[in-house]
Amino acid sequence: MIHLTKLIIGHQSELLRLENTLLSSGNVYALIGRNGIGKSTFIQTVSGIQKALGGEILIESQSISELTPREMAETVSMVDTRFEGVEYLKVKDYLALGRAPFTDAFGRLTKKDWQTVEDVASDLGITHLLEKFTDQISDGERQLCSVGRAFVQETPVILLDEPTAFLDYINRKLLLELLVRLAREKNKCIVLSTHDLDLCLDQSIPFLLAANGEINLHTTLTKEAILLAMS
């Protein structure tokens, strides 16, 4: 699904590099590493927000450098660390923003678009929130809504930048379990940056370990090995 070849990421100077790495559909990958090492830059680079310093990113055999903004929006969706909510914006309308790449010039939603919103809300167990305003629900509920908007966008790739950072333990656990299930059921390739090592280990999530200027994919790692690599 995502093929990274000799990728170099950074701003003016190099932060991290990857050699030949393939991330498959139906899986969640946990991007881990110390603060400031470049995890957010990696997420932004794969999403096309930040230009790579070198190498190539292929998604479904297409280079993202050749995709138009609309094609990128149909290919990759992003979830930020925190969604604060917007006054008078209902959850159903926030989720519907995920359909923006597919609407006409006037942004009109079809019955199919609204059905997608309802289906995703059902998958995430947030149907009861649809008529509530986004600034009047809990942090955990808002983060589920952010994930829901990405699924409503129906992209093959979903990128999440520390989506559990402001959640309590129970909500972090539930969110990770949900992502693993939906990645498998919806055949998505999901990459999230996180510090929740124990929860990822419990879910047998493969790691993209950022350390010593490189990102390497590991399908089996112990917590001790991870901490040693990041020390």
Contents of the next structure:
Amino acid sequence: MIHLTKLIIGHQSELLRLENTLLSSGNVYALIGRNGIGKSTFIQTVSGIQKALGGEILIESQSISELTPREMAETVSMVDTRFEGVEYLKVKDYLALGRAPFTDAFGRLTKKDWQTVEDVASDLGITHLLEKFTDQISDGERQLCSVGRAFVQETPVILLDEPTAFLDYINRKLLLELLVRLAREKNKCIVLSTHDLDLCLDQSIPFLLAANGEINLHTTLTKEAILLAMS
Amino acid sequence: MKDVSLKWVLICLLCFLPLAMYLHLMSGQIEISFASYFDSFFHFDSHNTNQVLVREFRLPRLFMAMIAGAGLSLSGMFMQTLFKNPLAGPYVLGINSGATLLIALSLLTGVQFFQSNFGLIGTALIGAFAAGLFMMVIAQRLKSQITLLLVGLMFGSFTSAFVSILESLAGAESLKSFTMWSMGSLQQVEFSQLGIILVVFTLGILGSFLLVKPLNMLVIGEKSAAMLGLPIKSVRMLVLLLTALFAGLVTAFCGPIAFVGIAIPNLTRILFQTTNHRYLIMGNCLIGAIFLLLTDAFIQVLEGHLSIPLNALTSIIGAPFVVFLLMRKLR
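Since the one above is the form predicted on its own, can you give the form predicted together with its partner chain too?
Expanding to the full complex; the earlier chain stays at the top.
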């Protein structure tokens, strides 16, 4: 659960502001808005990379400004627009990095850690990729692995910055369906920025609409209303 | 999910190391019996020429070959992970140049502070660390890996210009000692200096193993690693410090040795096919040590006829290999 109060985001000058907004667990929220309006900044602010200009971010009723980097890593995980893959890094080891906040100083993985990796892999249907190198699988498969790593991290909140940008139509659809299903099954609060209006409307997920210097939460919206707001 | 095959590669290398050490010891111009080696340690007789030879020349050279090979490879591995660039290394990114500049300053101007054993390591370390810090700042403003390498090369040219100026101002005696140093040699270390070198090296290795987890996380990029709770800024400083420690140590005592730091970490990665630094650290140490032992053994064999500078030979082998890497990765 994310609770945002009077949040103001931006780098030096204000980009967007939010009034009191509650994002609950078990849901996927689609953050939409035109290029450059501040979607990435919003994601980075909630993930703690970027400082908020004002207001407060509470995750599971804890202010993120009071969390240590490690506590933060146990609370929020993030999926980037694109994971390029790393030579000789196996998918299983990439997924296992999601356990980093929980392992000892040498990063040793317990049986339970590996079990988590295998469970997530089977949830996402990427078990057959585990022994492959991350630079030798397709873009779609790699993006699934990125999502997998976030789930291995077992955080209550998962943020995704345009995770579908480099995927084809079918993979976009599959990824979104998967996120909606996993959010419900695992009771996660998932926020993703995206331009895939149609797909989000198909899934009838709530929207965070960024327009005119504000972000507003809409549980239902028509395509026309969205397009009007973003014009 | 155990990495059985990786352990076998390590064991093979571990078996090959003594063989390389043996070859290195036996490739000297004068034949020395095993008994002499044994005696030079346990019943040292300073009047026995062979034993003195062992103590003053063979053993320091043997250890320096291993330490220089392992140290440069490790420092290259650190840089490649830190900069996420397979072509990074202490030589291309100007770490050597930084150390060389300060060493030139001390050898050519003869500043007293720099003269002791500690001073020489310290000088090289400061130079290496400063250069590393500089490259780090530059790297954060750049997106392209190639641009970073070009900046490194420019930095190298820039410092070598200063070194040339210092050379032109220096007296004949100090100029000679600096020129000898800059050719790169494993023969400049004395038996009495080995202790301090081994201590510094061992500390560096211990430090490296403490950084296994951060290094493994850095592989997926600083931002992702930070999101996994890694304190990026302090990790960056620690990795840079270790890089400078190894590169500085080796450069101080052996002079600049090119290409080992860029070639060996790549060779290790290709051989081990992993990004797990627990194995990469051990692999780089072993392969680096073996490589320099064999290279130096070759130099020793030819020594009666011609003396090839170490730096020249590692360049002859290393440069084509780096070109091969370029063709393979960056096309």
